[in-house]
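Encoded as structure tokens, the following chain is the form predicted alone, with no partner shown.
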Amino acid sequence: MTRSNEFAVIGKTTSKTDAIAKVTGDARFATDIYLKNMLWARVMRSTVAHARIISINTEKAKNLDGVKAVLTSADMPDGKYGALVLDMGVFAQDKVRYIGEAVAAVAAVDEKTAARAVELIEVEYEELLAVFDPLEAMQPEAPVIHDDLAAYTTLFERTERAMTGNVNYQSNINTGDIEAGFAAADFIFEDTYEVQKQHPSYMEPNSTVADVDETGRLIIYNTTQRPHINQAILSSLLGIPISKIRVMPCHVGGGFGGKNRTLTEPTAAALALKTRQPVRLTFSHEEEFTSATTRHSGVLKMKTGVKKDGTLIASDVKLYYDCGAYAPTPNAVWLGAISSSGAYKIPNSRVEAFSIYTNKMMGGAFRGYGAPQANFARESQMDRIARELNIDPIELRLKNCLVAGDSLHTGQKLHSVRVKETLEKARDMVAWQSPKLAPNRALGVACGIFACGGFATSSIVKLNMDGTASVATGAMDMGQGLRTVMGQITAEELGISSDDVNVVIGDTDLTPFDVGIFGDRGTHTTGLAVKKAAEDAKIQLLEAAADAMEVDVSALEIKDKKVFDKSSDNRFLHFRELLGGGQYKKGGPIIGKASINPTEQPFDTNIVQGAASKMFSTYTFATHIVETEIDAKTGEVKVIKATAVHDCGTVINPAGLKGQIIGGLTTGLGYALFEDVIIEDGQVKNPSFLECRMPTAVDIPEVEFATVDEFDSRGPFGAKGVGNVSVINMAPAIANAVDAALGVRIKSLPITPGKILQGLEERAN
């Protein structure tokens, strides 16, 4: 792997530390909380997709015995909560918008009872007209679903159309000049793109424990991505000091982006503050298909201008994703304007990025967070322009592709891009030479590029008396192995072995803050932090044994637990000679600490307007190429083999790498053909793991990856991340073997056998 010779502890295999808890069962999840004198809550929920609320009577409910507590928005603070637009209460608030909001919720001695008080509850809804479809949903005589919008506080800078009407979220990029760009171009290609909802179905659904200790101080138990944002959206929410609530997550039984919203938490806090006994919330998994977040579905529409050689010259992009009834997320339709243009060098280009409110449930992050929707447009559309102009779907890629000291069409320059060599090193692993096999059996390419990395994040790195190391990170183990990356870079940067570091991670008591993982930030960012925390403390270490040894510091050198005079390998002194006094001598316990955010550069506004978030650290790319063989007569698609190459930097842990691109590469298999959360006019019609199909063993194909000689200078260790981009090529790359072995192209997902048994029909007449 990538310049793991040069390393001690990084590129080595090294086990998970959860590995163990997690197989003998001993790993606690928030679904294993029990307390004692615990309450059960159930939310009462929405049955129709916007209407006014005109009265709630809870009266029946208060009065079934068990019941301690029933809450509404009346018993609320008013206040409202969102990533960047804050427009949501804990629940309903005059209105309803979509089916499965929140409008009341009970605390009851059993899960019984309070289903049956969740029944009892009864209101009178006004109903209103309901739009579900975002591009109806931006026509001026739409219905207005959030109707002081324009109101509402944005963590963002605001363009024309953000605010008004449906569009809650609007970004802009201009570069060049797009109309000479097209006039330019001896063909235009323009198409059409739909995606669907996906949900992040994880096997753990949301829940919290909240209780109130004996001090009065609120503690969550929960299952979260992002513990310190949980703590304090809860402090603005319940009005509450941020010091008076302490977050606690457990393990995480997978999280995808789905866990990094606060669902749970609001309504179980509120229970236990108004009973004083802990409350416990858990979504039902129908509750996870109808109330929680799901990938943002959405229309696509694409149109590039090219010379006859192939060069892309111009493109023009308008991006409409359906948010749902709020707008957790305008981050995933930011990134998914960034994703537009792919890996390619395009010299004009102009993007219209829009999240449009519609009566549906939430659109929110999941893995590959907007990147997918507009990838899977544009390499679509890269094979269809590679076909008509009879050039190689890969060498039409390699003619275009970015390299270093190449700029975005956001204008940032690139320093850290290898995506030509992905494409190169994809090609000969399956010995590339035409797209076609065999009759109805093809080989499907496609390129991406993910932003990685930013957003603030924090460490500590202490060390102990006998020589091991400590560290604390606010930053999430979701199961990616995050506790265990952290323990490597620790150890590599105090020339210590991984069984040497402890990692806590999470608790808001004990740690420092991060604002969540999400978007490849877990190893690049929080791993950064780490490192220059660790590099900190051996500042220290080093300044210490240098006074004790009479030398200046850069005589010294650390390794296996000793500082070394460079001059003597026989002059040294152990960690535990210099830390076991520590307390007691000149100097102290030596503590490193690091706080650090790398998204701090803004873009050029001459370019870019209403980005969501300032200027990432690095990106990643990665070539898939998947062998497909499809049932003419079935329509069935049969993935036989993916071949992945990723350029994600030096790689600190293989088996790590391994599992997060087998991942991804299902995750985006899933997307492409299987899994579609189908919603009629507003009610989602399959709300289950059993309906609501995912792949399976069966449907996975033979894997074979690799990466690429790259080192981020950027990242600790030269580390990019891998989790988002290994999802996005999946869904183009089947598409475009469709194409090549049937001569069918679809242009909406999931790619069904009907509709390539439609496709062949059109075909053939």
Given for the second form:
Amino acid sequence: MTRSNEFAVIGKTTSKTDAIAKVTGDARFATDIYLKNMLWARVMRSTVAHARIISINTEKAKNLDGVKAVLTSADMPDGKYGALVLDMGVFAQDKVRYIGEAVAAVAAVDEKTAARAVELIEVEYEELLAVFDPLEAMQPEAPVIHDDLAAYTTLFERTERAMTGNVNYQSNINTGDIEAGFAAADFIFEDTYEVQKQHPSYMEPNSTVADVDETGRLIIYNTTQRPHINQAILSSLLGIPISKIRVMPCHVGGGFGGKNRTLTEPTAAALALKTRQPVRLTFSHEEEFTSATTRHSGVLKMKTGVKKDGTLIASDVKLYYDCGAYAPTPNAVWLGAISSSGAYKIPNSRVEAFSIYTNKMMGGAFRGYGAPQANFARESQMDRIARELNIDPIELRLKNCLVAGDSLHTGQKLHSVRVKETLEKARDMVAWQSPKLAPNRALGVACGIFACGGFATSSIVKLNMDGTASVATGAMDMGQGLRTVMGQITAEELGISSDDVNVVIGDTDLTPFDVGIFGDRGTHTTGLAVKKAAEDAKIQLLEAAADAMEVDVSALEIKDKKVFDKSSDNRFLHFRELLGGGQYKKGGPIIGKASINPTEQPFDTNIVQGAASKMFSTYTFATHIVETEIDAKTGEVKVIKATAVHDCGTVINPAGLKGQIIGGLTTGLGYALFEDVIIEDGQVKNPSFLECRMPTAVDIPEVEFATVDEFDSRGPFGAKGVGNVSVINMAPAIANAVDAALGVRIKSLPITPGKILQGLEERAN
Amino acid sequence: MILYDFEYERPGSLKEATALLNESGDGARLLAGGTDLMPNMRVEVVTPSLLVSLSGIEPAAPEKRADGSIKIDALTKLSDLVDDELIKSELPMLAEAAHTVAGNQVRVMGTLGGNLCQETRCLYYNQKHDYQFVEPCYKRGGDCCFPFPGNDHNTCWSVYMSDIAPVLIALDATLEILGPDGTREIPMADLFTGDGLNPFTLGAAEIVQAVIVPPLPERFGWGYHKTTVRGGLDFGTAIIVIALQLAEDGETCSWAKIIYGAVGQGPLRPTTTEISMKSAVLDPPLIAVAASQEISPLPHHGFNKGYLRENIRVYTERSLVRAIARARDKS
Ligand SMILES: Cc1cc2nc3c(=O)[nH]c(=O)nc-3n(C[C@@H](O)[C@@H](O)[C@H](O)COP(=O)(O)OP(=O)(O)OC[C@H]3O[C@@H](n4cnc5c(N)ncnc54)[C@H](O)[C@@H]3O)c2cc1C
Ligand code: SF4
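What does the same protein look like in the form predicted in complex with its partner chain, given that the last one was the form predicted alone?
Below is the entire complex, every chain and molecule, led by the chain shown above.
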């Protein structure tokens, strides 16, 4: 693995710090918290997809024995929230916009009473025409879902159609000369792809226990990927200062992007403030599958101009992402726009990406974050091009792929790119000759790019009296292993062992700000802040040692928790001698700190309009090849083996990397073959794990994986990310294998046996 | 979380259990492993006021009787059906079917009797109705049907998804049923009414006590296939079960039974196909023709009729081939 021999701790598998606690059941999750006098909350939800609220009568509910509070939007300050478009209230304000939207909430002495009280709330609606299809919602005559859209606060540069009709966000990319590009093309390929909703399917539902302490501060125990943002949102929604709120996240039972939301916290907090009792709110699984967030569904139109030899010369992409009734994360749409060119150099490129309201549950962040949709379209079409031009699909990709020094179609210059090597290595690992192996067996390949890192973070490293260290960051561990990796980075920098590092995460009283964990930024960006904070602590330690030993700092080096005078082997001080006692009189405790706040605009503003975020510091790449067995009579597809090669920079923890790759491609497998949140007339037909069908252990194919040698100068010890890019290749790779085996091109996900049989029938006719 | 109150009893014998059921009438339900009942109580499509738990009663081990038949206690856990040596060697089709049920956690709780008496299923029925699908459908005592609005009044196309019942029908099994007035025996197939609203013929106080499988004839062959979307933890899209006997020539079919599960309100049986195979020589063209006849699956869980038909046709053909090969193996 990458340069791990230069490191003591980096590149070595250390067991996850929380592994044992999770296996034994000792790890504390939000639903494990029971406080004295705790009340149970329950949300009353809309039964209609689009309606004006005429009246809400809560009298009967309030009068029910055991009910302590009932809240509606009338009881809340007026604010709205959202990541870039502030469009959602804690409860429906004036209108409901999807079935399952929160209208009111109850706190009662037990869950049954709360449930009974919810049934007693009476809402009178004036129903409005609803729209469920994003393309229909784009039409001028479509019902308008947010009447005051133009007046909403937005945190991005508005483009022409943004905040008009049902479009809440638009971004454009315009590189080169699109007309000239297509004019110069020998062939033009045009396809439309459709993608479904996929639920993040974390096992642990959203959950908050809110408490008001004796000083009147609000204490939040929750399950989240972004405690500091929770704190800020609670402050603005409830109208109380940030300092009066402490978010103390518990262990997280899976997030996958879905816990980059603030769903249960405001309701539980408002009820706790109202009743002055602790309040617990946990979503049922039906609520999760109807009222949380899924991956955006949508329609993707892709037109690509190609030279005879396979050189991509022009690309015109339109992305219509259905964000549902509110737009919690248009950033996913922007990431879709970025990844829609694939890992390729296309000189003339135009992308228009839209986030469109419909009367459905929300689309938002989910592992892969806008890229799995775009990459399904790009990589499916690449395979079609290869087949029709009679070029080997891997050759075609190699011919067009980006290399370090190239600019992405956004104008961002890329410094760390090894997609070519991932293609070559994957090709070698499967001994690729041609995709079709036998009548019912085929290989499918896809590669992809993911925007990695960025956004604000910070860290503190405190050296302890016994020579150990404590590192604190506001980032979160949702099971991906952030605690372990931050411990390794701190240990490496300070020359101590991982066991000597105490990692404190999340708690907003104890940790400095981090924006939350998403977009492959934990290891790369938070990790960099941690490294720099440790470096700062190390410098202070050396200065203290120089002072104590009366030598120059340059004469000192660190080994085995000791500071040595390089000129003499037996002249040294133990960390604990430096940190205990003496030094406190002089410099005080040693606390290193660092923050990272990328503000530099990486994109070319002549090329890009409406960038939802401007902070991606680097990009990760991967190639996946699947070996599939396809039953031409039944349309059933089985993935026998997946080969994954990643360009993720330096590997910090090999076991963690393996987990991320297998986990990611399993999510991609479910997206490709099984999963779908089916909505009909605004109602989710299959709100359960049983019917949404994420893959089970027996569905996971044999996985062989590797990394390519890369050191990203902008990451800690050369590291990039891996968690998202591992998701994005499976769907196109499988679609490509199906096409190779049967000559049937499936352009809509999931790839079901029914669609394959239909494709075979159409081909026969 | 079950959000309503109910009573709970844990009798020491099945006799006491029927007595309890008898006393409390319609509001009582048996609780075996609870893997079907508990989820239904959570979503409140079944709301018994009394649960009569069978957890205090030890099932007898499967037993081979003097006449060669095998008697299996209805309280036997599915995981024990999978692992039991007698079942594995004498009734491998039953062991295989039990193994395809759900996943390990469900199989170690779920019982044979509970599997046979599991409620019929439908996407709309098996979920909460707090704010989605609020209007009660026919099966919930209301006046509509969500997936099939065009159906006649009170027609419910919920499907019966047991993996095991079709196998027991193919094996000619009998159920031993205990009621307040003693025991009676019925052929496995007679458990079903064919009505999605009320799928079982059992009386409110009746308990399935045991399953009796007669000895298998010579030159017996079987085929079992369960189509699922993913590899585990899935109910069947369709279940295809074949049992047949070959004549001494190893070519002619003495009789064949074909049972389809998950695509009707109870197991389906294409009898004209069975009749057409009787005394016929089972060569590939005949098998193909047999497999293409008379399949009338109910669309369910998003699978349309055309797809189900095709899937059932292909797997009927393949399962027939397996069954014939197994029968020849035995001759
Ligand atoms: C995730 C999941 C997946 C599943 N997948 C499958 C599957 O693939 N295939 C499949 O066949 N099943 C499946 N099931 C259903 C599973 O619950 C049954 O297979 C199981 O065997 C039921 O047995 P039980 O003892 O738990 O029944 P219970 O839930 O205790 O009872 C079910 C019903 O039968 C009645 N009953 C129980 N015992 C008797 C008896 N002796 N006499 C009369 N009535 C009785 C009860 O009153 C109740 O109405 C699945 C269930 C779950 C939760
Ligand atoms: S099929 Fe039956 S259970 Fe399903 S909605 Fe119709 S009546 Fe109800």
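Keep in mind the model is a prediction, meaning the values are calculated, not measured. Residue numbers count along the first chain shown, from 1. Heads up, when I say rigid core I mean the largest set of C-alphas that superpose within 1.5 Å between the two forms.
> Indicate whether residue 185 shows a C-alpha shift of 2 Å or more between these two forms, with the rigid core used for the fit.
It does not, since the residue 185 C-alpha is displaced less than 2 Å between these two forms after the core fit.
> Does residue 148 show a Cα shift reaching 2 Å between these two forms after rigid-core superposition?
Comparing the forms between these two forms, which are aligned on their rigid core, residue 148 does not shift its C-alpha by 2 Å or more.
> Given a superposition on the rigid core, I'd like a yes or no on whether residue 549 shifts its C-alpha by 2 Å or more between these two forms.
Yes: residue 549 shifts by at least 2 Å between these two forms.
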